[in-house]
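One chain comes next, on its own, written out as structure tokens in the form predicted alone.
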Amino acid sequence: MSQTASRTPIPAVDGWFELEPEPALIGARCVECSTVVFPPPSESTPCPNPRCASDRFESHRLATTGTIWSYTDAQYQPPPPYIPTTDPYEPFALAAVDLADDGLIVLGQVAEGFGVDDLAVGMQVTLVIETLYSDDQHDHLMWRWRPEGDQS
């Protein structure tokens, strides 16, 4: 059996996406408004409606398709959990998409393989699930967005 074989994939960031049974990104909803939010509040955080005054939300799970409302490529070495698997860093693209069923816009790493010479505004991307980095025991994923209509 290989090394990478024997690793477990686990989440980069606890609770904030999960892998079955699809993958997605978990926010929640205010129980008193319906105000959806991403990431997930700690518990007593207040609803970010300004008319509404609950600390009561329950999981959510976001759309996995949107479309990009902005983009850019991240110049700098992102903090933790960011871990660079390259030195130098190289620098990689990120997407602001806008779930519009669910009424946010989330930022998010580009797919391994597309850089910002491959995304528009309104282009319609896909959630997908890819390693952030690997130690000996476990892969650390990440959600990425992948424009539709590419097979890669």
Contents of the next structure:
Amino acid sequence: MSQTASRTPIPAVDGWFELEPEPALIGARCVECSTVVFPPPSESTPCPNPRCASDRFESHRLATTGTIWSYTDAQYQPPPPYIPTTDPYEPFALAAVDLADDGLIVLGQVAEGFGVDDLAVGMQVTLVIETLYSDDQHDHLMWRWRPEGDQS
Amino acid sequence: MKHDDVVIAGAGMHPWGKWGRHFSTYGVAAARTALADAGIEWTDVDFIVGGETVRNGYPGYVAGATFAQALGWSGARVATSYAACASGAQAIDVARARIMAGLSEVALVVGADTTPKGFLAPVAGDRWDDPDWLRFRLLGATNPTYFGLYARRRIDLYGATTDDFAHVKVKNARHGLHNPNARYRKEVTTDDVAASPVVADPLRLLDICATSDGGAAVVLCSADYARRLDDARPVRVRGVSTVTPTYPNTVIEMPNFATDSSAVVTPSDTAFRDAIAAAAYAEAGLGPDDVDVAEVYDLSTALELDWYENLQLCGVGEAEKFLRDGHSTIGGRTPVNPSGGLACFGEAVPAQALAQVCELTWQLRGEAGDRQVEGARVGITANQGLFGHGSSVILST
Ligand SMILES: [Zn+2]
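In place of the form predicted alone, the structure of the form predicted together with the partner chain is requested.
All chains and molecules follow, beginning with the one already shown.
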């Protein structure tokens, strides 16, 4: 994936992750019952806990490491609105990652250069931010899961 | 007058395939077959429910009324059910409840669809608040992505092999060989599966169901009405499950990016797919040991194995052994998908939960021909609709 100095990096989706001080997913936490939600709910969305009637959340940074709950790949080019980045299409892997402290599992593509042969259930991964696709003005950034080196 | 017992008086299908006609064509054909099977005139039906699909502006062209108009306006009461893949079961639930309440006597439930080629995908346009659109844009996560995740879990947790997955396909292909309504009627070998390209590791093309056109319909009536019809082979609806998940749902499901969080609320002991079956068993007053035959939702071969456990046909982690021992094959302890399942039919979303009920009706009457499960008296269907729609129907003689 080529990057040129003229393109500005921007998140592919607003408000779901941040780059500073270090890359992290941004969820929300209910101010009443502390339930964690990801992706962050839009305005006036109620708390998903059926025994809580609150609709007030505070921003909550999710853990940046977790373990692979499961994984797969996309050997065929997904249909639109997916935007292919190469021609011909190159498959990519996806992993569902268990963020134990937050008690939830988050799906993401696996970092560039890694495929299913590099993955295993239970393996530790770290959140990274990479370019999902580019257009003339922007590199559209997205979170990905990168296997940690030195796996035993 | 209230009724305790609701029976399936008629069942019918339009053969599944890629026919390219309007969905109401298949629905009307299935409805006419079901009405003829019941020995009932369309004009005797006092309630019609259509299983809805979502396409082209009007959802499913407002399915219940579309079928009613195509059959000829008769003044019947009407409803339309949208529950994604569970639409047919939810439609049956509504019809059954009206009959039990004494508000209707004879109901016609119809589902039909015409499916576009290729991956099921969102309709065009930018919809940044729609998780189903976002998962394609931001993750490239198609439906097989999720099936792949579940399949990989079975390999890791329970020692499943891709050969086990292939054997599900081989079994269902053989079951469906002589089913006149099935789209694919051809033997498949494990080598055929292994030779097909990987779609979503570890699943190959022949592990994943196709998209199809098709229709299915059932006629429901009170047991009193069935006696007047002189129905010598009544099949009773014993339980219908339309449950939603219980928070927190800790299994990642289409079209979501993440599960609910279990950090604050402890998850229920019964996960969503388990709860779908449990509710049907509870309503029917029957249990897994009573079940003689099951029609389950084999969107992927590996997913069928999950359902064996969700229906408690075997213990957790024992599905591969259950399959290998032949228990889910016709002639085995609890044959699963004697119709051939989605492996032989493919998906026609508003019709498939009804197609499962049609198959069980024929099985329980002993009318299933070369795929008959001998002595079947109790059958269960299982299915899951996107966005949290449970679907399970229990029938008995
Ligand atoms: Zn709350």
